[in-house]
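Just the one chain here, the form predicted on its own, laid out as structure tokens.
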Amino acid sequence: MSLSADTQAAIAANRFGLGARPGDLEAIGSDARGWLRAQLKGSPPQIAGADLKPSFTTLAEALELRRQIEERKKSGTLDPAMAEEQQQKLGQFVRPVYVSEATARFALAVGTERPFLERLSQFWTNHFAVSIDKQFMPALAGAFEREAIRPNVLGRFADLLLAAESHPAMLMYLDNFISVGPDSQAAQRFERRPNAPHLGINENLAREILELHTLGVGGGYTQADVTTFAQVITGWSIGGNHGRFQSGEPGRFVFRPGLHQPGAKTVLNTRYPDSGYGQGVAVLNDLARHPSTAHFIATKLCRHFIADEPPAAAVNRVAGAFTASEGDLPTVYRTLVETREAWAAPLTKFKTPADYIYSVYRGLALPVEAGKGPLGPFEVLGQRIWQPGSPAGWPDRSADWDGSSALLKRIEWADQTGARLGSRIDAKALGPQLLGENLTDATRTAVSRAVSAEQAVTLLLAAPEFMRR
């Protein structure tokens, strides 16, 4: 059964986008797919602001603060009370950076005219997840998204992959910046010293690239591939003073030949000559073209945009486009938009807390005001920006978000929002503008019978169809 133009517009705005605004469904009109395809043209919008610094600047300042603390500890001039004070100073440095970055991102999501592209940007940030619950990451997560993800969302997957894996935030989050080859110049030099510190390979980044960023679990790699790939990317580091390792511009990516495990290496049955930094790039390029990567990425995209258990036909179609285009992402997105299954069953995806917040702000035309606690709802509803807690990123299935306690928090927040704004909003008129024909008779009746304008807003925001996309 074909869907009406109104229903397709609602799917485009709510499933592919971040929630309809008043007037959006009318503006989308009868060409919902065309509205989505148009958002893939032109350069991706970038988050900008006078207080948003490059990651290398922020990281260099943070590392210098830590270096000063460590130096004073070694010299014995830092008593416990002063040490605590210095640690608080470091926290006071990174916290405002996080707030500025997250607020700017939130404002873009609420105000963007290209919500499909914004959803894709946030999808990829979550795919290449870093989490702010590790030291320095609150100051780096936003810049990582601005510098590695957003400029590459409309390019080739291989370029996006390289930008993400070589960014200082990723190298620091997964500890690759201190990974040392056992036969490297640095290891041999330190081995000859008395009481030499232990130097060794760190496999975190290599494992997550294979398991989470490219091939996926069951994608055909072995533990030996993980270990060898970790050797390949030894030397991928961050410039500045990191205790034993000093070189390169502070805060920027640097390849340190002295840390690199020398020699040709075999990953996934392919032999790569030792070309230093280029050896790692060659492996990433091959991973980007691997059939398992195409299927893994297609599955995640279809799960995000279609259903928790994505139809195999849709996954195969998107994976085929990924392979045939050699990872050209706009081609992949257009294939997704044209996939019949994406339009066949409205309201299959339960909104994550972030999705819910975006749709409320967009639907009610709420401003994101810096300095007035705009990030509070994300913490209250359980999805603090850039804090998935692990490299796996935030989960993307309804069962992870629709528990009774989580649902109660949404309803309470909806009630507070209704109490604050209800007198200014006609929920009865707004409902069809945001949900189109997905607005059920039950919700329409409940909203019309509300005892107050405030309660009507609450009932609309708490409606089952508003909770889904």
The other form holds:
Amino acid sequence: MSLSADTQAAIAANRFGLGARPGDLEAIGSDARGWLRAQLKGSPPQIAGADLKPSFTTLAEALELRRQIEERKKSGTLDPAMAEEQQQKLGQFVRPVYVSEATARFALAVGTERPFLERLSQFWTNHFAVSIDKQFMPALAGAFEREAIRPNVLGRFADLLLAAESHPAMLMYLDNFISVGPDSQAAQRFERRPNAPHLGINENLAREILELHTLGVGGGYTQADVTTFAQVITGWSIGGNHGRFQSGEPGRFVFRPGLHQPGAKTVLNTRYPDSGYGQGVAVLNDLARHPSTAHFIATKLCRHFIADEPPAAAVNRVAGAFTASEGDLPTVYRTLVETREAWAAPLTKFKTPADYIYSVYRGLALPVEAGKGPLGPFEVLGQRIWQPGSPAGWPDRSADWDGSSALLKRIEWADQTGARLGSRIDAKALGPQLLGENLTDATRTAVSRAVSAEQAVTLLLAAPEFMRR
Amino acid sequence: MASLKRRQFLKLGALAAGGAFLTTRLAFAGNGGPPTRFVLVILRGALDGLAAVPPYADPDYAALRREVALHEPGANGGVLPLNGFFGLHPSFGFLGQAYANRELVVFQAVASPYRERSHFDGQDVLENGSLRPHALQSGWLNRALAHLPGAPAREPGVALGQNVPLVMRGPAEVSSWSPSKMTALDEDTLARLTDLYAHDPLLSVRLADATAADALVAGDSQMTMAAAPAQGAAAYAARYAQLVKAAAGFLRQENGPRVAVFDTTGWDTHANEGGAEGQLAGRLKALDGGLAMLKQELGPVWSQTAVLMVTEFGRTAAVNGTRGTDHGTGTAAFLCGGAVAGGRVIADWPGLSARALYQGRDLNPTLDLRAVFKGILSEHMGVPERALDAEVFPDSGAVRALRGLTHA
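Target state, the form predicted together with its partner chain; input state, the form predicted on its own:
Below is the entire complex, every chain and molecule, led by the chain shown above.
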């Protein structure tokens, strides 16, 4: 079965992209695949702005602020009321950073001419998720995406992986920055002291790299692999923290040989001689090449771009491209674009709240204003930017998002948007521009019979075909 | 005003009888069916059961827990007394009182059938009710709803939150509800949307469920809809209080849902977990405070209610190198409520010696959580056992229901 050019353009703009803008379907014309492939050419866009600082600057400031608070607490010069105030200071420091970063990201998603690339970038941020419900993360999540994810989305998976796992935000989010080899110099020296607390590994990052970032659960690793891999990456840390974690440039990645578990180690039946920092890099490189990783990444991509339960043939093709190209991401994306199943049926994916908000903003050509105002809908609809709440990232199936309360909130927001802007918008003309032939007769009729221009916009935005991509 | 009369009657009954036992039976008799309520609270992120219910008298406990070990009752920062061997974390003020009032059963060394250490697969097994992750796309609580005795209710269950967690997904129609700051749709727009969704099997059902839930809420002026603050520990407690109030608001309705589910997060304590005070202590305190609020908000309905708190798995028996704990196996669970035959710890204690630990690192589970689920569903909610063994928990014939957990 082959779909009409018009339907293919709608799939390209709405499923692969972030939602059609007026005129987009016409511009895409009859070469939907070509329009997508063209977006993969040239270096990825970078988000810049005077208020968007490098993560090390922000983190160094935040660590210093916390150090001062801790010091004053310890010295007893801080009464409890003041301590509360100081804690708030930390919050007051991180919150504006989050608002600037999230708003800039939202503006890019709404304004970009390369929405397929932007969807892919956000896919990878979600794959390597850090969540802002942990201390410091509101100040780091945006910079993490700008520094570790975006520069690598058109490169090799192995480089993306290393950039993500060695970024201070990740090392902090999954606790590796304070993980200590039990036989490291530091632990040996420290444990001789009387009443010294125990120093050792924290296996959080090692487990999630295996489970969530590379092989996938059931990808062939054991508890012993998790524990040993955690030892491999002991010493991957951040400068400028307190005590034994102080040395190194504040807020930047630092390898601490004194905390590294010495010796050769075996992960997934491969023996890695001890080369300090290089030992972890070697394991990551092998993980990036592992067949389970290819299959896991391909499954997630196909789930995102084809259907909640993606067809095995499509997954195998994308995984094959991943393996054959040694993780060359543009090759993987092009294979995805060529995959027949991605074009076989429209509207198989229920939009996430973020998808929905992007598509409304793009469809109605709404500006993203400065300040925290534009972030409101993400909170109300249940998908605050960079807050998936767990390292697994946001889920990607309809059932995770189509609860009755979630649907009602989406409709209420559509209604509010319609009430606010409807008088300026001709929903009847807009419908075919955004949805092409996916616009149903029922919606067309409902929109044309609406009692007001405002209600017409509400009905268009709440229509079943606008809820899906 | 039938409901008011019934509630007054129950209150008097409870006072006169001095306990929940008689109350529940009277309620049965008065209503022609069990008006019992069940609340499931999922603690996502793997609760450290050895911190929540410390076996302070176990000879290996203190050495494993080092600086975060809790002390015996009466000591500074000591645990709350249970049975001389286990204690409750000092943050559990309300639960400690509930135990003394025989309204709390504490389970220790429990686990779902899942034996790996992925949060996400662990939660999937906990919720889907089968032996394997992703083996079923529906949840055991939803499948049980179809077997509740009496006339089928339109909305037998409600999930507090925007979306429905797996445990409540499935063929039975359930609603989700969360507070909204936005203005409600006008009736005309709602009617037009209902028409527009008529041929969409998913959205038509969801929209109907949403409006039904809103109608229930509109009928209860006590349900608070204030927005929670956005940041920090206060926000965590406030969001949680909001869920609890909403759950109570639904459950105390005469014709409302009998089953409610919600979840809480923040239990994944890999680093700086704390002891009597600290990170975990704060979360436990919020959980405890939420239960106290639930009891208060439910009023007389509390006497017909059982609240079960479970998590996907436990954490390592030993504290790790960063004063936290990593993913483990056996953990604790709590059953609380006016309908609960409490004041007991149920634990076939395996011990914490190196040889007793599961794979040399975790508390060895000795009780399958499905036995607890089955006991509550059959005796408290009236779900037939043959449905439990086959449909609700497939391949669970060998797991016998734990009896006598509630007064029903």
